[in-house]
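First, one chain by itself: the form predicted alone, in structure tokens.
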Amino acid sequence: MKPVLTFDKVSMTYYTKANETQALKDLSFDLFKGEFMSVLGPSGCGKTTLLSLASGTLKPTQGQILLDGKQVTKTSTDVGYMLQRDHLFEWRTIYKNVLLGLEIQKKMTDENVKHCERLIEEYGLKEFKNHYPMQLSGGMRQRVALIRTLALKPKVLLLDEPFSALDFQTRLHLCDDVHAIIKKEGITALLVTHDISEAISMSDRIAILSPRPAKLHRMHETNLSHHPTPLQRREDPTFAPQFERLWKEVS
């Protein structure tokens, strides 16, 4: 199977006057379609490095970085990003703010309309499509965020992070929500986080990084895609093992 994006062999090297840090070396790895890859590493590693390269935004000191064979060298509406805040705009109702990236890049057509209006209706945001941010759940709200980044149908999807502002219980419901979604909508996506039962949970591979400059330690395979839910897999029996490792290994 050809990968959707791929790592080869990629160092990132941040430069001062005084200094220079070199956040990742030599990083490789493949994300296939469909598939729900989260990073783990120590605290400073370069994960959050590692999606800015992904999406264009940093261009890597070496190596190279390829979505559907083609490098990397700038952003695109081919790559999504979900961050740690919702950014939605207050004064823009709901369904305002999922068509706003269709405005930003002058693709307002009827079809990608419909798109958009087809996500809010399947996902539970009809009811609200005429409320403003203000009058939504933290967790509803990234909820929002995801169908806006949806909108712009993305190859590969970038989270970086995204439950971590919520509570608990909100963090539980919405990482099934988000996990049917994606999963649903057949979405390629890769997570950061520092969450070691949310990576076991919602992924089917985990890729566990080094400490700083981060290489791949190694790539953990979760076994419990035949789980629907992310909820379902944290009651598995191989659950526990799999945090007890995973624990010693980025700890």
Given for the second form:
Amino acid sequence: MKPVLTFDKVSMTYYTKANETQALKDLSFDLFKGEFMSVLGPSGCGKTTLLSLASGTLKPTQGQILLDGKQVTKTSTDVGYMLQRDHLFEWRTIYKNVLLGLEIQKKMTDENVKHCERLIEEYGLKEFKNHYPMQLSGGMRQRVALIRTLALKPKVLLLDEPFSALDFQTRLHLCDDVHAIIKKEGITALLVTHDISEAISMSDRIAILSPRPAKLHRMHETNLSHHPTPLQRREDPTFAPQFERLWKEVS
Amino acid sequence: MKNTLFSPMHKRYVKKLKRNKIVITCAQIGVLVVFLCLWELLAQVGFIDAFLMSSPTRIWRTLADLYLNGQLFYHVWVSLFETLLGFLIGTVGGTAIAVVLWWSKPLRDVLQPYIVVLNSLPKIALGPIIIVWAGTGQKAIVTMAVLISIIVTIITMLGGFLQTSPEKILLLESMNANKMQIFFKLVFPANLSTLASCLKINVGMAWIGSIMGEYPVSKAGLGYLIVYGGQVFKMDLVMACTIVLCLLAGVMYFLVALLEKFFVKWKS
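Hand over the structure of the form predicted together with its partner chain; the form predicted alone is what we had up.
All chains and molecules follow, beginning with the one already shown.
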């Protein structure tokens, strides 16, 4: 099977006037179609850098990143980005927020708009279509942000700690929702997080990074895909031992 | 989701809110009435000199006279026209310059100290230069109103533009947006409330500009009447014109606030 996203010996160094910081060093991994992979590592180890590289907003100092076998040189519509905060535009209704990407890319065709309407309807936001973001709860807003990203039909979805700004209850529910949506739409996902239980419950594989400059410490297989939802995975007998092992490796 | 069934407690709460509002409004009007009555009374009994301090009835008579001989609206119109023109040019021009400076970081870096200095400079000091260059007509007065409002506009709007969330910009960039789209889809709409507060400031700035512009050289306008009144010791005229000014500035501010409500309707 050919990978959708490949990191091939990627290094990244930041330069400032007084200093240079190596964030990533010789990082290599493959992400396969339909797979959900998490990146776990100590804080400040360059997880967000990794996503910026994958999305093409940053260029690696060394090595290359391949998307569908082609080198990533600039931002591409094949990659969707979901951030820590929902960043919905307060002055646009939910419906208009979802259509933002299509407007930017001048792809407002009947087919694409219908696709958006289907997503809005299917994921329980139909009655809020004409509401403004201010009128929605945090979890709901993050769901809108996901649909705004999916509206562009990305091949790979990058998630930068998208649940970290939410309270615990909402977070668990939204994990289930987001996981279900991603699996149903058949999207390949790369999640960056520092929450170990979130990583185990959501992903098929976990890439554990070492402290800065980050290298791949180990690739962890969760072997939990027989459970349909993240919440059920948390109850699997292997969950606690996995957590313990990862916790030791990360800290 | 509007709730249509209210508990009696809620009704009581709403009633209390309404009563509070009525009390405040009454008190506001009360302050004005008491002030005017006291002023009139003290002038009538001769405690204060009505020739120097004027009095509400004298002001009223002056206004009536001005209105009857057709002078009032002529002068109001002259000042209002200068102010509105200065306000418009200052706001639109200032915003346009802010857009250019947001767009080009090199230009911004180069021009920054000049803008800071121009902002600190009391624009009134430029009066004589403006008169020599733009003549003594309305052109000079409008120039003054523009000068006073444009620098504040540039600084306020540019500050707002630059404070746009970098993460939101990243989001648009990840959608392949170009700079033009980033500006029109994000930076400008995100700063409509900045623009609204800028408009409110500029109402005041434009009036300062036009009245100060009328002081040294003009043949008409409220500023002219005030200076003329001062020179010939007609304090009734000075007071009457000041009150008309208050009313005009108040109405203009109110209209701008109304406009803001219309544009940032998502806030409610």
